[in-house]
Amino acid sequence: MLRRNNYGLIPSSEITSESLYQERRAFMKLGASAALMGSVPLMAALDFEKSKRGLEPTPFDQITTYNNFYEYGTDKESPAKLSKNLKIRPWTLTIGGEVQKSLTLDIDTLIKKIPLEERIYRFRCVEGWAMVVPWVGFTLASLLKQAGLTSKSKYVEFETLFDPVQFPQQSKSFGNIPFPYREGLRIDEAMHPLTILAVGLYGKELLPQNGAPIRLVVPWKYGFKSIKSIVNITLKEHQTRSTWNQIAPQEYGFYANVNPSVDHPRWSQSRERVLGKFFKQETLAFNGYGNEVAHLYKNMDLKKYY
């Protein structure tokens, strides 16, 4: 069986395994939010091309056990081990700043209000590893439009929950990270149809280590831009704060677009290691989404604005 999207036909067998869709049935029993997620239409990510790149969705157990989430620690295994007690209900998301009307929405109300869809995206870490994730979520644009943009809505800032009890590293000021974690986008990046807020993956509700209950996903940028466990979204007139850019601007640019020709001081970006694969592969500009997003950076020096 094939499913159609705007970029052609993709065998559904290459998108999500039957066994994982059976798991989705069990997930639907968990409640209203889960039931809504069970009705998500199957939508392949734009330009997802297994035949050309040898990619397939990364197994669920790898996606959920190999994570960067410094609120829990520096190694990849700590988030899955230490996040089990994160309280993701009740949870509210506030949208404010340079908007026509500020909003504070309960996560379940939000999920009911905006139709969900599945997006299968490449995910690329600046450390040189990559995965392919079948997210469930909705476009960020659909939420920002509810608050209403103004002539001063030029940047968007996101903020992670600050709770040192649940996020133990927040109380230790690890590595001089100024918690809460913050990230930012230019408004045209935020409003782009590829930019989503994810509330699930593989048809299941997001686990804490993956940024439950709601996180940003910007597939053409390095993973540190896709901030987890968001509580505040603030529209601003001027460029917003970005935690890693604030700590080490010489290493982490504000834009953080995947660029094989611009290396991080510690990691080459020319090649990447896909989890579960033995051989490395060449990195694609904009993580393979150049046809959709390169125009956003026309006439910009991408080595200067990295």
Given for the second form:
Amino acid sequence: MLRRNNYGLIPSSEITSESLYQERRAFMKLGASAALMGSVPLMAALDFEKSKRGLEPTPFDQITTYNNFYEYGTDKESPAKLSKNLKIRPWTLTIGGEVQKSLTLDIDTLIKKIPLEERIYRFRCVEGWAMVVPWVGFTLASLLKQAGLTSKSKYVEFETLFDPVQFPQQSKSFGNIPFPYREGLRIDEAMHPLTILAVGLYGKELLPQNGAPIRLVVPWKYGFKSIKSIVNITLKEHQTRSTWNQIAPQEYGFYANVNPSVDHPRWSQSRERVLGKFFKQETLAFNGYGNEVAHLYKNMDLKKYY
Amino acid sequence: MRVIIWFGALLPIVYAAIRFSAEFHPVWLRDIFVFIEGYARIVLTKTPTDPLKFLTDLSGNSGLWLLAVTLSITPLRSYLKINFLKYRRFLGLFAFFYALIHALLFIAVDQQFDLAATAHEVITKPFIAFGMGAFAILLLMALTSTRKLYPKFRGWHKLVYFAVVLIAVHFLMSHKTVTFSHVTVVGVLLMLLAMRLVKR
Ligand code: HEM
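Switching from the form predicted alone: structure of the form predicted in complex with the partner chain?
Once more the chain from above appears, this time first in line as the rest of the complex follows.
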């Protein structure tokens, strides 16, 4: 089952040569294993189809210490510090709602059965920072097909684990967002080959702060759409809930496609701060994936449906 | 006293220097920092991941807190009879110094000196407009704080109360959610203003 992710969307200037990338990967693995002896929990290496070429990934250390995960607090550092003991096994993922056959899946069985591949994607946060992440995962479409769609499967809703014992912020009534965290996609977005469920990054299983054991990655949308630590996937006939959209609909849209020409009310979206860099760079429409996804929004006013 | 103020007011710069030189710390210094990190909730051994955001937040918060200290001189005098009045201008200028860095980071780095783009941001985004309004007031005060000009512009310096309100709103707007600690910060600023309303 070899699958290749040769989406022709990477400008040649950003392509890292294979050997350099392999070297860097080897180095990162070393770094990761060195960290293991310290405080980072042991994450198993994954068996997957490597990406042939890609953007230059953001260092492992930055991807795993600069996170938004409001279940642990509103700052960027808390998730890495507080999530070490998140119980990610056993973990069950359910797929239900408007499907032909509801599924209840054990995460280990799922990972063993489904072919994994690497996807090196840009990741753009609505707050204006950006990174490049070498995810390991599989297409959401491949999983949804197992459940079988019906004529009523029009939207997909995702839900993060609700467990106030493990997620300290979930029991706070003030100063945070409502829980459980929920996100949603239109069915054509969910079935798009770029949309994946990630179970790893940098060749290893995900760390809790990055959404272990399984998370959504939709590379052309702002990061808050890419929900973490998913327990439920529900197919629906009508537009689903979306946590940030519910809190502040005028700031965060349901679609939340990366769009440099539609600003957030408080900050411009035309450029972005790449982690580790002092100067900003231009933000690309659909985060650089326009060739692949722009047609999904052909007849929509993206200023209205931001 | 002056030395203490210099020392305290420059701490944020020392802190930034420590963070940005994290890769070059000698082992012994790193060991000391790791030791401190074990006891205090402070990061010393890591280069900032998002450097522009780090400096923007550091300068913004430093300006805010130095302004709060500046504004506490009067209540200290009227309530506790401690007179630090002669240091007020000095402290205020330090607050302005950080506000200036904060504003310059936005104009020079964030907007890359594109003044039209900066103006567009100010006009279209209340968050930026509040910050700019506060900065304009602090700038006016800094420029008219000389021995010669101050007597003439004394009245204008009352605008600082308005600047504090603008900064409080700007601060609350800079975060995606309002947390308990944000409310505390705003509470401190409003307290300092309220203490002036209560006649002594
Ligand atoms: C020249 C006008 C100003 C501009 C353009 C400006 C811009 C900004 C920006 C872009 C941020 C970061 C928001 C983000 O997280 O993306 C920010 C945060 C902040 N600003 Fe300003 N600002 C201005 C004036 C001021 C002034 C005068 C003060 C107070 C002395 C101030 C205090 C703060 C504080 C405390 C924060 C929050 C830092 C944190 O998140 O911890 N700002 N400002």
